[in-house]
Partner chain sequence: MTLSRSTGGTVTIILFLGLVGAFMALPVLYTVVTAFKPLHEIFYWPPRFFVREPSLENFTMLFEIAQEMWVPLERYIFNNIFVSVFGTALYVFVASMAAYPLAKYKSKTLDAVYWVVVLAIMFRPEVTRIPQYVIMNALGMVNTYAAMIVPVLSGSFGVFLMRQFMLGVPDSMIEAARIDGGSEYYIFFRLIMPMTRPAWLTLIIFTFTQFWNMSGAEYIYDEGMKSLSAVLSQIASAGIARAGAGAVVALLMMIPPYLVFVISQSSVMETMAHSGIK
Amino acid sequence: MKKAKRRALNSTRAPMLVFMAPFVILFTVFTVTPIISSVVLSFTSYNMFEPPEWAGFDNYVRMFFDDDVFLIAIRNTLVFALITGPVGYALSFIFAWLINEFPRGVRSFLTVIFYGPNLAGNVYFIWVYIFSGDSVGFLNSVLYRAGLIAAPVQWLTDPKTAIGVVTVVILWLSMGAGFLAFVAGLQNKDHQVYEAGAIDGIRNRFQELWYITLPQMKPQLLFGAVMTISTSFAVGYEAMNLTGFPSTDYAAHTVVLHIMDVGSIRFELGYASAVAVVLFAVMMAIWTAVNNALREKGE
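Please give only the structure of this chain, in the form predicted together with the partner chain.
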């Protein structure tokens, strides 16, 4: 019996390797290698034309002591990640929870509305016209006619407002795959637990949410967290399309844009890699913290 089982295992091993091979090769070459080579290149000075030169910790020293733009970029990235991340995550969950009890048709319609910005992709360019500082700016005209402003606000180019505008648009885009996971997860929860809860003295929606729904949703919540971290630290292209590149006084500059700036424009690839490594480190730290927090809550 044992022998037969082992033979069966051996006969499945080869096909399993075949199944894994295409992904493992692609993943190794185009995802793992870039991450590892970033770490190695971050200790060098490299411009793509001459071979890399060992630079020790120079790039890291420069980043924190000699590059004011990087400091702006990391501050903005943290602001985006720490504001849009948790807010977007919470909104995704709250809305999934709120639409959960609607009839199927209404729920499907609202899902399309909330997920819509992610489908529309490039439509965020319409925000440029909404926030525009000239006569076509929709928001300015509304505020002007309401008597709230006397002169047009240059939302996109004024360093004071640029980051706020980008935050709004990021929030607009924040109900993505995580939101869909929450909607689906809530639909498939165990109803018996809720009836038992009602008998045990759960009195209102919020108690029900806290004591029954959230613990049941732990896997979806973790998935949503991964998706949120991945998108909220990658903010950059949205900012570039809205506020220009570079934005006025680098007001909406982010780490991703800084990597692009020093990497693909100035060809300082060693330095760009170092910036990327710092970003990886921050993302991993936050993921570890979120993972621990969510797991503890579930136990």
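Other form of same protein, the form predicted alone, not the form predicted together with the partner chain:
Next comes a single chain, given without company.
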């Protein structure tokens, strides 16, 4: 029996490798190779016009001890991640859970409504109009007519308000692929488990959610966590379109924008690679912590 299984496995191994080859090649070329290249270049001084020169840990020392703008960027990025990440993740699941019991047509309509901001593309001009700093801007005009302000508020250029505006927009955009995964996961639950739970003493929806629904949705929860973490740490273009590049006093400057600044504008690609490596390491550390937490919940 073992020899028959071994022969069957050997006979299917070659076709499997053939079918896997395109993905493995593309993944290696466009994912693994850039990551390895970034790690190597992070230890060099490289401006794209001359050959890289070995610099050791100089880029990392400069990053944490001689680059005040990077410290501002990492602070802003962590603020965005700590606010928009958990809140966006929770909102995605809550809305998916709330619309799950609606009829199929209503549920599909609400799914499109919640996912709509991701389909809208770069519609930042809407938010620029809402938070416009002149008296005809939507929010300023409403507040002025209500007697709440005496002069227009510079929402997008004032360092005190810029990061808050960007946070609001990011939350508006938070219903992404994770939300769709939650909707799909809730529709594929094993309903027999709920019947068994009712017999064992489950009495309300919240107990069902905690003891039955969440353990069944571990794959979707992990996928949503990965998407949320990557999105929250990749905030950059949203802030640039809203507050300019760079923003006033770097109030909404993020690590992604800093990589763009030092890499695409100053052509300090070695230093930009070091910043990217640090961002990647932080994302992986947080994802590992979330993965372990969800694994414990699943068990």
